[in-house]
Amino acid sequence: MNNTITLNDGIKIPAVGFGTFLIPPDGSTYKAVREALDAGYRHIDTATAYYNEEEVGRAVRDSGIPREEVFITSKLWVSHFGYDRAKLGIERSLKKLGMDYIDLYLVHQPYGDVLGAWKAMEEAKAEGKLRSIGVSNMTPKIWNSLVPQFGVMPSVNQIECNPFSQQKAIREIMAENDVKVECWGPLGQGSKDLLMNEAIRSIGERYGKNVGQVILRFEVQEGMIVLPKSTNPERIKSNLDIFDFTLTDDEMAAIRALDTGKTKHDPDAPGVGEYLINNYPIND
């Protein structure tokens, strides 16, 4: 199976990328990611709310590997939100990453003014500074308030997504415009429940693969794009290895039986918007 995707706007996307959420701009993050990219990914997410993109563009430089040849996601905080603060923004986030454009960048948590940041974000696609543009955390009723107004379909909605929280309803409306699902939580938070699950466990047996490396491969194969996040080496490297086998439809469907309907973070929670604009400001 192919190891990318190709979004709506004709841009190729490595299926499988390198998440550095929570991971610390103490060193950490440029050695997760030197890590990541020594092992064989290709795309790396980061976002101006994880304080990281910095060591993120340090090591993609020290890597060695062209840039052409790495596709970075960043995210545009609420704070610049609107569009003049969103112009600033896009020109902070690449100042950060050291780079003269961002593979694909999103509007990454979908309150206040997302309408002026988008279409800052339109121009800076025709630009070339962005090659793709996309949103994130969008529910089912948040995008049907926001998305009919934007001049440019999003290519991606990075969401929570995991076989216990399989986007169902989300996912049909995106399909509407081939708009991929981006997985953040791929593997489920680390939920117990999830990586012990007998059915998956016995699936991965008859291929000697493990459960995360079986929940990602049920993920890519129902068109997915996911983000698995490691500071291990060998995790790091093992979340990789996916495309060494294939599931059968009998044990797709297996997995998708699993879907609760339900997810950790509820975008649509009343105060979630003003909270996180209230509490976690990025002014510069």
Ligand code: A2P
Given for the second form:
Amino acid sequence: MNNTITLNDGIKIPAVGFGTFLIPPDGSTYKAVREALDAGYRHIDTATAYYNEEEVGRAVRDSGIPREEVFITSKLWVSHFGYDRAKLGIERSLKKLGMDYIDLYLVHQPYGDVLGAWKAMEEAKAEGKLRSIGVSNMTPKIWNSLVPQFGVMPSVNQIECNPFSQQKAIREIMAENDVKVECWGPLGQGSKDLLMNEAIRSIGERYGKNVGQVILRFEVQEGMIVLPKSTNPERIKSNLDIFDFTLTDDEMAAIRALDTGKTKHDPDAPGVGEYLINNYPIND
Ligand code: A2P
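Instead of the form predicted on its own shown above, give the structure for the form predicted in complex with this ligand, please.
Zooming out: every chain and molecule, the one shown earlier first.
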């Protein structure tokens, strides 16, 4: 039901994961994750700064699906960067999730003492607490300033990516080291322009698929991991139903041509790190 991709450290990850950013921890995350697991998702993406790790963990436990059959990603927040703080941050995520290991753990945002945090993550990987480790929101500039100093190559870089923002420059750098792209906002975060795009809609008509399904299929055929999010049960289901058709080379080229070369979020912009620290506080 869900294709699997092998990361550069040998860990296998389902190509479609369920995203939980902005789903509140008021029971909505629990409900959406249970819905997703029932629909067949076996990969859930959360983060310290989504404030919903606890509900994700509870939903996985209550589903009755064996822990080893569900791939869990979480992320270390900037408040826990630096070597010593990162050790605490990893333990905090494990505790909130109620799990003794996390399948994939990411440096959520590339600001502050990333090198110290990465060292702690490398050690937690060696100890088996984190099966795979990666980064997020790295542009070519940030990647080139940090990754050459890492001891372990990240397995993924989770970045904003959709047909209008195809991230060609960073993808080329990542491909040299077999680092996989994970797309956050793979549906353009619900962008009407994208979800009503005529070229994509007409491709979907040939297969009886909606625009969202064609977009996700395109991204997966590009070799990327996608993390669509929805709280609507029908869309949760339909976003996973993308493995019974294949886009032709011409259709792939037509969607590749929609790239604007721009992104909504610019990690290189001055002040982004400070903005994030101030707006997503983690106080414990
Ligand atoms: P909803 O929760 O009502 O489904 P992204 O994954 O790119 O961040 O996009 C998430 C947004 O897109 C949410 O607002 C979600 O709303 C909406 N969405 C999710 N799946 C689809 C789909 N298949 N078609 C249209 N909108 C979707």
